[in-house]
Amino acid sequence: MNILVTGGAGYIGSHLVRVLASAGHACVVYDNLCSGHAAAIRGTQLVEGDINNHEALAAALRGHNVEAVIHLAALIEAAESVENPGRYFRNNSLGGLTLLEAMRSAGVAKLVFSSTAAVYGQPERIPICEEDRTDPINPYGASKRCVEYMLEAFARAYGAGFVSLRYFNVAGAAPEGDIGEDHRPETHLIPLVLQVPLGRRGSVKIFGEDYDTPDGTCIRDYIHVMDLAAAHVLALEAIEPGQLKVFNLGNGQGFSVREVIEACREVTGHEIPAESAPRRRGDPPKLVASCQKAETELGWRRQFADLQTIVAHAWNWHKSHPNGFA
């Protein structure tokens, strides 16, 4: 199948594009490389527009005769989103209507969407199922959210096709150690404690040690990029017209910061000072994912589970690129 991945230089992108090639799916990326890197992707065809370019989408649609569309060009930061609501939303949700409105137009009609376990808000129960409700509680979950009901209108009005993925925290790299994590700035945590054993910081901050969890710190479930980008592939197999599918994509385990740290420590062999500050806007304390949907309606099994594994494919990444793709 021709596949366009928007946002596919980027982290989860340039993995899914590996996993897409080796399933037998022809890619090309569309990404402005406002956050991605080009070097991600080598040998995968790059073309480089804006998610908000209507012209542009719709031409590398036909130009490169498209049958399915992975979305996931975004912006991702939720504490940015609660200080900068407006560039989310246009981004993210008015980018979801350009994109959607210029398939209309190329005659697309299959699309994989990847949406957040932001959408949920401060969840109800533990672990999170797909039908509970949803009520973001910054604008990053909310951009997300509005696609999604965008994705349902589509699909009642026009007979596409449509799965959403609710990702919970993807972390990790590819196992060769070739491609991984490199954004800038870095906020995520299992990179950010990285940097410590890196030299490239003194110590790690933990946002807030007095949420109702057993250790006091924010628990979240951390699933492997891998483990991530091979439920797309599946998910472009469930596909049905008229249909909006939804389904969550974690470990269904969760881990707390200081559990992160320690694992860190131990694949390192690194003394990772930790020092405390306060919590941040718009964290929920405990996020973890039921994933029952997703293994049994597409079949869909984790290899790389295990925190320590993960941790150790992000640092084989990490120690042999320092620099990123630099």
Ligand code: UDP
The other form holds:
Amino acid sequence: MNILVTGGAGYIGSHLVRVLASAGHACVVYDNLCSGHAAAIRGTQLVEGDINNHEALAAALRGHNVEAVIHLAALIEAAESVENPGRYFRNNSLGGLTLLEAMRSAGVAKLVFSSTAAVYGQPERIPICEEDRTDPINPYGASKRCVEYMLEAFARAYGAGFVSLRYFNVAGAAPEGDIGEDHRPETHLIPLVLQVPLGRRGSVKIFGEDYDTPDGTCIRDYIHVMDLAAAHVLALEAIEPGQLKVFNLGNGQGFSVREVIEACREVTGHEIPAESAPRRRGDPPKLVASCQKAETELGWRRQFADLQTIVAHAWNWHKSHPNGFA
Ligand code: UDP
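Starting from the form predicted alone shown above, please give the structure in the form predicted in complex with uridine-5'-diphosphate.
Next comes the full complex, this chain leading.
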């Protein structure tokens, strides 16, 4: 299929483009490069444009005979969204609407949406299932949930077909080690911890050690970026007209912040001093996915499920590219 990947030059997008190409799809990336890197998608067509530019989107869809869209372009920092909610609703929610309307005008009726575990807020049970209550506790989660509501309405009104994939904590890098995570500034746990063995910081901060969890630190479900990308290929095949299907994508297993730091110590063989810091706003104590639905309905199987492998692949990338794509 001819696929437009919005946000395709970002961390997840660049891995996704690689997986789509190896599955035989033709990709065009649509990205404003505000946080993505052209160097991460060498050899892939890139259209530079903003997600709120209807005309540019419609032209890219028509000009490349696009048959399906995978929509990743978004702002992703929960803490920043608490400080600056308008920016999140404009980019993520309004951007989603702009894209849906551009797709309608270009006659494209299939989309896979990059959603998030943040739509659940404080989950009512662990592991979290797709039908569980959604009640986001930060504007980031709310901005993504808004788009899911739009997808539901557009599917019903116009017969378009959508899949929303709710990502848990995406980590790791392509096993080849030539692409990986390069956020500026970096806020995610694993790349920040790996900055210690890289000699870029002396210690790592633990945001909150008084949560109601076994070691007091937050528990998250870390999923390898290549496994996550593979699920998008299956999601494209699962699209049905007039329907929105929703799937969690995680590992089904939770690790605390302390356990992640320990795994980084083991993989790198380096001491990693950790200091206690206050809780970060908008952080739920525990997020772990049930991925049974994706396994059963999409036939999704994880290839790199264990935390050590996820950290080892991330380390492989950071060690060989200490300045990222710069
Ligand atoms: N975290 C931390 N120190 C850091 C960065 C993150 O303790 O320097 C914690 C954060 O509070 C959360 C977990 O690590 O509990 C994962 O955070 P990240 O930002 O990687 O992903 P999120 O869960 O926010 O999507």
